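Quick heads-up: it's one chain on its own, the form predicted alone, in structure tokens.
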Amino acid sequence: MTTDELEQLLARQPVALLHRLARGRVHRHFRAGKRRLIELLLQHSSQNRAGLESDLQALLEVRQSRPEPGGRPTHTPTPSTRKQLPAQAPIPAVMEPAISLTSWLEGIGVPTPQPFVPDPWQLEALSAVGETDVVISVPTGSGKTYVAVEAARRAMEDNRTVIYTSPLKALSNTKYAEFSRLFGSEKVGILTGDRQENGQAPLLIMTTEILRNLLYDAASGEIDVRLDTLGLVILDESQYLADPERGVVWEETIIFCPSQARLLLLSASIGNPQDIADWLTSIRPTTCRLVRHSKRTVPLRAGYLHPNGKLTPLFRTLGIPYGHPSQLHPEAKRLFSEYEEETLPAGRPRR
């Protein structure tokens, strides 16, 4: 389903319905229109497309199973069958068939050696933080790195300098070892609390309390790193601004961050994109651009492992319903049923 086949699918079902799919997506949803509802449900969808579709599609059959108000139902049951109904029998909901393990894992494993082409989305990120600020959200696998990679390419053959944080000391590791691969070791340092290794390299992994701590001491007339060239920085995970403990750390980064220097967040899961550009957009001296993709390269499925090797899908669509346990796979939950016999202590009740 196209994004504009579902927008009309959700434009024609009542409000009240848009309601109950926006629980647990929008926040205080109940306080949007039914334009804005859309809008909202279709932006919280580009990380879980097929998990919407799914929870929409339940509710409609739950919907059309229902008798329409003031009609009547096809039978009228008699006294001695309606004596054997439950007093609230739940409606049954329609479900296509679950999908089969070999359907699950259809298209995993290595894909055919390809050339590179760079996506539209990707070739708008690099042409724009040539010129100013760019904060990038896209889904996880779609290829941020490669933009980090190529810009700091043109700023170091610029003769400028590259700081590329991290929030995680082990993730600057990795991302040492990484861009020494690429650049060569010659080209690239590093600065965390454990390791010091070529400070003075034009390109420089650290996590971003340190950075921070260095523009302390630019600030206060120390400079431990040549900020007067210093061309990009790179905020990888900069959906951290929004942590409770350490979003401080990349406020106070981006603050003190030198007017003459491009600044760079990449995230996947940032949840206001656009109020992090406008924000960066009324303190630093450019407009900060927005660029954002939706579609995920990398799909998600959900399976479960049983701990005597058996694997079957989790859910029975091939995609991730969104808050809807009764998707769960047929063996999936006689799997579990399995697990909870063998694990449960005797004479405890099951779920």
Ligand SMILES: Nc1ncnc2c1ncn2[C@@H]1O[C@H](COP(=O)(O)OP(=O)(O)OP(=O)(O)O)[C@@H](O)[C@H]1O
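Nothing here was measured: the structure is a model prediction, and the numbers come from that model. Superpose the two forms; the largest set of C-alphas matching within 1.5 Å is the rigid core. Residue numbers count along the first chain shown, from 1. What changes on going to the form predicted in complex with the named molecule:
- In this overlay on the rigid core, residue 292 has a C-alpha that sits less than 2 Å away from its partner position between these two forms.
- When two forms of a protein are overlaid on their rigid core, residues whose CA moves 2 Å or more are considered shifted, and residue 308 is one of them between these two forms.
- In the core-superposed comparison between these two forms, residue 103 has its Cα shifted by at least 2 Å.
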The other form holds:
Amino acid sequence: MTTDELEQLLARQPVALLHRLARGRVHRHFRAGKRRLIELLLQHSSQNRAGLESDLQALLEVRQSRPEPGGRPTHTPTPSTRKQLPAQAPIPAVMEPAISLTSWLEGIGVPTPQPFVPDPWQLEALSAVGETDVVISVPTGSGKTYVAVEAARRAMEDNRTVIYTSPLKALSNTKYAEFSRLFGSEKVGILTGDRQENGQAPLLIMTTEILRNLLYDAASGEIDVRLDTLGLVILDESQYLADPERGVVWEETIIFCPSQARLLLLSASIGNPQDIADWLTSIRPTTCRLVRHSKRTVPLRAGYLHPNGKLTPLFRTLGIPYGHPSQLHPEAKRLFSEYEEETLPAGRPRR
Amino acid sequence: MPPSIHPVDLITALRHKHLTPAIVFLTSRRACDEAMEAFDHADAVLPPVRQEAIGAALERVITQYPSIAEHPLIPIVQRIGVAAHHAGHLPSWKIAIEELMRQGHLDAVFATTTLAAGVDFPARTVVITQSSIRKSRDFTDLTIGEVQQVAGRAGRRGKDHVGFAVITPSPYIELNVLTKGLTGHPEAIDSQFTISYPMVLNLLKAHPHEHIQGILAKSFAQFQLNQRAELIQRKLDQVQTQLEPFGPRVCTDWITQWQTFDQVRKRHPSRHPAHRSESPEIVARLAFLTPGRVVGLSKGRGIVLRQYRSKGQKNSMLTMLRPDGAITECPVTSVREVYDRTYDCAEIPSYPWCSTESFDQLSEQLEDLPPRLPILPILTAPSVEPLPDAVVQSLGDFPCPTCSSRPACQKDFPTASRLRQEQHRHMKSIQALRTSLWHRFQERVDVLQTFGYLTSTAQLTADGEWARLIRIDHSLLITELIRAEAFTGADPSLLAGIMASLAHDDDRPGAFPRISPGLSSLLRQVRKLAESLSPHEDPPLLRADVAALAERWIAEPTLTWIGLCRLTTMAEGDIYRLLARTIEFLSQVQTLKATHPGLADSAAEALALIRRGVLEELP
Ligand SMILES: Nc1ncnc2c1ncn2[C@@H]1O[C@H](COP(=O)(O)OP(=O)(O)OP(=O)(O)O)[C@@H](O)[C@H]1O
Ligand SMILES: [Mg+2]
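Can you now output the form predicted in complex with the named molecule? The one shown was the form predicted alone.
Entire complex below, previous chain first.
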């Protein structure tokens, strides 16, 4: 197809189909008129014309297999399109009635202050990190910082240096302030490319790149006393290992981390934390301990808010039905298909 | 119905249901800014006590970070208790908002998803309006891990009994991406290990060349490659068990032998493309002269390590392993005899063409060969239109028709040949998985040798010694510029300008402040060099406008931050990031004190000048 042909073909399509095509291709496509939309589609697809053409063909086929949208309104999707829903997860034998909004909203509020009691996983990690490397993979907001802080405290009491790294300068600055409050500012230092604040302190904060550079310098003979007494290296947000550009820095840091220092990797939930632990075990002097769980400390509920302001639970169940993505709340389902029908009136196949 | 809920309505609804404080994730910075504008005339104002509390909290942050004192969003933040937080803002602004949020003063923050990545910033509720995010240039669906990272910000420990993730539709939403993300198991992470020039230099500085393979083997990349190799190894083991009944018969390598026989029998032309320049005899041999084959040469014997053709050479060539471990090249024509004897040879795609273990084994096997070896009879495939006669004739040259094992071979051949192919395929894949990192390392070594950073024995040259200290993106370009003396006599502002254009990898458009002729001509030189290096290193964007911006900031110490921001259409957060990255690059140049004192001084001077105003606020 030449550009002109493609352009003419696009021009013959209803604007709704063009919007469908523009999803994920054209930013803010919803704002564009038909002419502009075609322009943007062609512009965006200059690198991948084939992709655009094949998506267009697929959409045209779906349209042809549908009844003409003359006899509207038909709000319920036709059976043939219903089949295109994603594979259903097994539905529990007894379908409980969907949760009501009132019960979904129940329990909002602030818990009464409790004395701080460490979680069992936190204690497990802390007792392990004295002897071995530890990988922690727990959900966001579980309390990994507590483990980092306590482990750092113990290492410092042992007269050992601790290095804490984060992927972002912003996060380093937050932790610098937080740790300074906790340990006293004379105990905490921060290193950046051109600056050192309190660079001889026993607890040093830096980005992972800076630590990698320190380790390279040490390997080539430049002596750094801080590395000689290094007892603990905490790598926060270790899921950055998977970052396309920067992940390699985490690998270099772990490979060159001095063997006398313990490694503590803090990570959000990832799919293969055992692999990371096995990897560490295979290259480090001690057997790495994995501490993981996937249960959120503060339970999470999911809701759906319609553009008209109506709120409903997203799932049939109170909590999130793990493993059952299709257990949508009937009300949320109805409102969302209404949204789809109304914002993209015709020819928009449901995924 | 509007395509998405109005920000004011959203906040009203959340407040009404006690779902605040909330983080509202929007698709773009623009969307966040527009959401804030929507509150300009809104009457969703806070009671005076809360307004005062916000004012007081802001005061405290401002004493630490004066740069935000005049921030245009402050009135809305104070009046309504909502704020925007995205990469277009200064870090100090983001810190202030995070602080206000932590102290519980705000009802909502409009943010882009960059916030989800590891900033300590929780809320009771997270509002999700999109199912895809912009990565480099394209929009891609959020992964399960990303959805959970975003939704996971909801529910503060100690401050909430429950957290809420609320989805509200917008044109950028696919509901099932989000429901899958919320209910699914996060993806496994994959190694993204790459081998950079500075990595090679630093490794070779600290370790002898022969230890490097062992160090690379410690990477997570190799760990994962090994996992894959083990899977294939298991398959290979199965194939090998299945191949057991098809071991040596009258001739050791009856499978290859039969393959050729079979081809001729069926009058299929040989799979090897006939090379016009080579006689049919030679062409027929090529199929047998594969790695591991023992052959007789005019002087002694050898084992084939590889077969290749290079341009301009009439004949196919062989790399041979000779007695005493010598490796020689010879044309196929110099092979006198092809023996019916092959050994296992783990091929690798570079010198010495087989793995070290293979090399040692083959050398030994070559020494231990008996004086007499069976010669492999090779049938010559007819070169021109094969006459049926010729085929009949040629069959006579083959031992197979008269061989006692022929019926068995004929029967087993299809299975054996399939298994053999599978076996080779698996062996090749395993080999590739085990050695790919090492090859990538070697490729880098080759480049560094060509440019003179490494000697032919892979030791650091004088240039390599200092070049290893440049451990940032575009390191080759930077070190080549230094060697070309591009910065000699350049003043700090020029140096900073070039470093800025090297450091900035964002392609959001910006304006173009006046650029000095000196910087402009230097930039031209950099572009030229970058282009010539492009086979070895991806060229940076080298934008003139950001170079000019950094130059101005350094050259004009009286220029204020506001003044600088007025020179360009870039957001102040982007300008800050540009200069912060420039600082990183300059501080690497500054480490070259010992070898390039002039340059290092210039970098130090640039650093001192760049660090002022906003850039002085944070370490
Ligand atoms: N055992 C505990 N009991 C009560 N509260 C806790 C406990 N451990 C941690 N917390 C609190 O939980 C909150 C979240 O902790 P933290 O910031 O360490 O989480 P995180 O796991 O690092 O999350 P992220 O993935 O966002 O980095 C903090 O306010 C902390 O004080
Ligand atoms: Mg954390």
